[in-house]
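Below, in structure tokens: the form predicted alone, a single chain.
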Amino acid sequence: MTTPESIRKGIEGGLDCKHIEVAGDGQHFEAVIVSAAFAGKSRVQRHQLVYAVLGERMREEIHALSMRTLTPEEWGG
């Protein structure tokens, strides 16, 4: 089963994060993502960068994700 805390790693080892914070019930997942990696992105291609660290996750573990994905000035502030 999936759980928040994989989701969690899973993101950390592909981006690097100021902060993260995931919660859900092991199908649906809720995620707040800081990265100044997003600066100078949109949403959509900020969300991509999530998929993309999941890869195959997306796919064959995780039902749906919704993200919450922010600077760290956007953060912070």
Given for the second form:
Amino acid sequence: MTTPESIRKGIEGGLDCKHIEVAGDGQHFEAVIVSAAFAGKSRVQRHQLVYAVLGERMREEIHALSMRTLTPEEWGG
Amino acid sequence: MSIQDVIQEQVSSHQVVLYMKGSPQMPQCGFSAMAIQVLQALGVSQPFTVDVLQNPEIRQGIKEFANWPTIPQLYIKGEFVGGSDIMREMYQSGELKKLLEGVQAG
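What about the form predicted together with the partner chain, after the form predicted alone?
Time for the whole complex; same chain goes first.
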């Protein structure tokens, strides 16, 4: 079963995160992701970045991943 | 006509298009239900919707169209706006209301 922990590791493996939280029940997941890589990017581009890091897992294992994507400045402010 | 052409045609010929699971009256997924509620709260009472559960080719094709792996997906004036998280954030911030100003539903 997909766990929040495995999703967190998957995201961290491809994206330098200042902070990350993932919660979920094995089907639906919620994540707060704080990364400097989001700076200057639109919301759509930020989510696409995370989807790209998760790759095929997004199609095969993860039914739903709700995300808040913030830069360190937005997170702190 | 390829499925990508069909989608391009749909998003070009309607100002507001929501790809969703189920119908506005009977959404089949909580995220699609929320997307419809957001649009209705902003006065788009009858957006043009496409039920991807009724059309497997569009269900697959729409993920490639916007390089976006999840549904719902909202398009306004032919532009991809986002999925349910982004719709909720833009609703709360007032950005979605602004984007819908002057848009004729349907």
